[in-house]
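Only one chain is shown below, in structure tokens, and it's the form predicted alone.
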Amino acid sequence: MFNFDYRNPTKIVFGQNRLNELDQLIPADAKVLITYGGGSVKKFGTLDAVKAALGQRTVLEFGGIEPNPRYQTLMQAAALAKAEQIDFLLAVGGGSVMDGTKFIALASHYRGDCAELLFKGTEQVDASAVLPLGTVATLPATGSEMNGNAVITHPDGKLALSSPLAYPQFSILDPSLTFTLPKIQVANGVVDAFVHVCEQYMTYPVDARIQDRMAEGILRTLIEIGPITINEPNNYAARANLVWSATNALNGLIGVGVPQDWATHCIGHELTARFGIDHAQTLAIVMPALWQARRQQKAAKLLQYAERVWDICDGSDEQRIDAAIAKTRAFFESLGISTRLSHYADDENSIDDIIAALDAHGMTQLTETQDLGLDDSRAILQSAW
């Protein structure tokens, strides 16, 4: 196990009927900005609900960030919260929604040019000027709710941010929040955790028994539950195991110690940049056939996950490797997701335009051990479409 430092200031606020506790979670006098994406919080009553527990205070609303939030978007929010002195944001949403919100809590008071945060990183920032959040998560999918990272959408792409700024102080998981929620992002949900998990743990082993243990028990429920809470969206019991999945899937915590891959997110990325796939629905498609290109160096962490995971014990090493890969690809298309890139896209030339962005992007030198070079790439999306 390599050496690290650990710190989650993410205080988690789980279970039903607990809104009415954001009271206390934020100062009396704070004047709070709440952001959010389309409709849906306004629709079935969580904004009202939101508001009313906030009492008295001073509230604002910023409304519209959209999935994949857009640099020009949260700039404005920002401005906003300049302006209007915003001492607390409370991000009601998904994951966009509180990527976006912890940009916006960077950048409302940054003094240089904001892009700055996605290009150069955020060691720069002066703690003191940058705002405390909150949120409210409505879907379950990204851990973005106990965690410093964010991918923003800006005109060069989508970028990354990292910061132990913008960790939210408190966030609210009540998993009946979810219950109205799409079967699509449900499934959208159960897929993005299950990917988290797998960025760090698919690698190669350093005797991390203990995150390998979580990492694996996290993937048996999301395998478990997965189409029980998609095909049964008031069962609380499901969905609360689903919630909890995603939060502890990128809380940091299984990821301490260990090497980690990230590839299938970067060339995902440019999938959705390139094509508008839901960016759960590019994991899905990417993972399976890195796996396969990856085989031999990936070969002890996938028969361990054959083993753990599917219990596949019979057959050779190559045969249990198949049977692993086979299982994880039908387990996503169980789900109603496609594994298959020509399901979105119509013409494989398109695939030189994925390659030219990882190029432009820097992409050229991806996986734990940084040798899955453009051709790698190339022929993972081949051998995907």
The other form holds:
2 protein chains.
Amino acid sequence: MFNFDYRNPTKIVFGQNRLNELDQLIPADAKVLITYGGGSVKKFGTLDAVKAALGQRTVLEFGGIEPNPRYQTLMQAAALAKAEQIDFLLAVGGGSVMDGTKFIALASHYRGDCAELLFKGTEQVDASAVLPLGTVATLPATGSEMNGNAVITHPDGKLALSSPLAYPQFSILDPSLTFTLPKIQVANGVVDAFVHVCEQYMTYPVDARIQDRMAEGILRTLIEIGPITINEPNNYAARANLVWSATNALNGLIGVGVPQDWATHCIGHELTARFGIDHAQTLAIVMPALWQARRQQKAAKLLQYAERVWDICDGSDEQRIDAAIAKTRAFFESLGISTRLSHYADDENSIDDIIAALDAHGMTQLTETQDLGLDDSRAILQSAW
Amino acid sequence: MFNFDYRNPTKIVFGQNRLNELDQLIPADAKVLITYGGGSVKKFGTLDAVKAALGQRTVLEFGGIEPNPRYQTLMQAAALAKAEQIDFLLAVGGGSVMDGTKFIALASHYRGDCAELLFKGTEQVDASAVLPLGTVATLPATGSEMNGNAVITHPDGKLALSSPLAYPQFSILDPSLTFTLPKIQVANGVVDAFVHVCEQYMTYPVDARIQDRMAEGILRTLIEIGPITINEPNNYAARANLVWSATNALNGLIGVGVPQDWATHCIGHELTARFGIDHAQTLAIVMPALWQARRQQKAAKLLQYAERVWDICDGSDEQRIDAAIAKTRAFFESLGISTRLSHYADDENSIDDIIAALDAHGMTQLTETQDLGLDDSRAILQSAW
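Target state, the form predicted together with another copy of the chain; input state, the form predicted alone:
What follows is the whole complex; the chain from before opens it.
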């Protein structure tokens, strides 16, 4: 096990009928900016319930944060928060709204060009210049509700931000708020959480047994409840397990002291940028193909995964690895998510665009061993076609 | 899954050669009181290394915090901290030192009779009157390094304290600091962590799949590494897994949204008070007997435990439950810890004293369903004889 640091200060408020507790969670004299996305939180009454819970506080709204939240949009919100002297940001929505609100929190009073937050990192950020934020999470997937990470779409690409100052002070996770989600978003959430776990697990063994067991436990849970939660939207127990799986998939705990990969995400981000494919679907395309290409480097963990997650115990090493990859692909497909790039794109030659973008973004040495080059990424995408 | 709140702000600093980071973790102008126990941290150089890391800070010491730390001892330390205007408490040791230091943190500037902290709870404590604390944990067992709990021995009994104000700001967990522990303390640690998990797991099912999988993962890990870490004191990988298991066993995460039992601890505390039996050994005595007595109420989880933790899949339900309890008992015995009360006590009639103490402390309705009465506790202790 590698040396590590871990601290996660977010307070989780989990369960049904918790929205009224916003009144205790946010200072009574705070001027609040509620941030949200495309309007489903309006349509289904969540926004009204949130505003009711905030009582007499002065509340402003900023809607229209898009999936893969755009830098320009968020800069408008940051300007609003600064001009209106907002004291507290409350993100109501899914991963894009939460990610975007983290950027707003850091950017509103940032002394300098806010693009630096994406291109230079966040170490120079003054804690006293960061707005506090909380979330009401309506879509279990990204884990953004309990980490300090965000992915922002800048004109120059999808860029990641990470800061101990960007953790939500609290996140209200009410699984019943997910009942109204379209099936495809739930399926995307299952896949997103699944791949988050895999990026921190499917590398090489370092005898980190707790982390491995937790990772395997989340994967097994997602396999068990994935189909149920998609087919039974009002099944509270299944949704509760999905929500808590997604949070634990990326709250940092399973990733401490172990190597991490994230190549699937790096390549996937370019697929979203080029083709507009949903984030989770890009992961479902890339990961099985990447595992196939990296089956030697990842052999020990693939065999462990085969046995512990899929109960695959018979056959040679190669047969068990084949079976594990096939089971993973079949699981994604069973949720209604195609794992083939040709399902989403027309022209195989456009893979060249992806490789060019990876090159432009410096993604030339990917995976846990930093030895997946552009030719390897090209071969992976071709095999995923 | 039940509704729950979860927040754990402790920063974990895990791994080898981290002590020098104390200089960054504690304010440069802090006057520090180092607390420790019986002197092994002196003998093996940890205290010197800690003081060297603290550099030019003014440092005072308070040693002699005993196992099952005593109220009177801790009140002396609290008085010292107040008189010397200490700014920061640094616990260097195992669970008793960490628990005791939490009490000192709350008691030093408490406005009132400090016994209230044990008898009335901690809700009335003013956050501004609590000293910040950090730990250098030298004994993996209690999980105290990452929670807000403490057990203090008062003249009226072993009493528990819990407060969000009692979390360490940081805990340095260097597994190599455990190399010098006596074998029995390591064995105690394995059992203590194992039973902490079981108290939060062996109840009735509420479809909390992540919590169950995490709990089972810690149990399997302890079973795997328990004998190794006892027999190979310098095996860093095994100790690292033991340390991280013990922390995760009681940092609250596996206990969210699920029923909890803690009857084994309640009865065990009285065995320590009456006979001076090591805490973990009391747990090893009580738990198998308690499971046997509660096999109907706990049947569903006992069967799940049998399958997932011990791979027991054959036989009738009753046979699998029998096998799971027998395996658990045999595991404790294999670590050198007797599970029979008669091993530690001479007179079976003294069980009456335990029952009287449980009665005096209001422990008349134990377990997750609060229906384990004094006669049941007596029967459990008799069967454990």
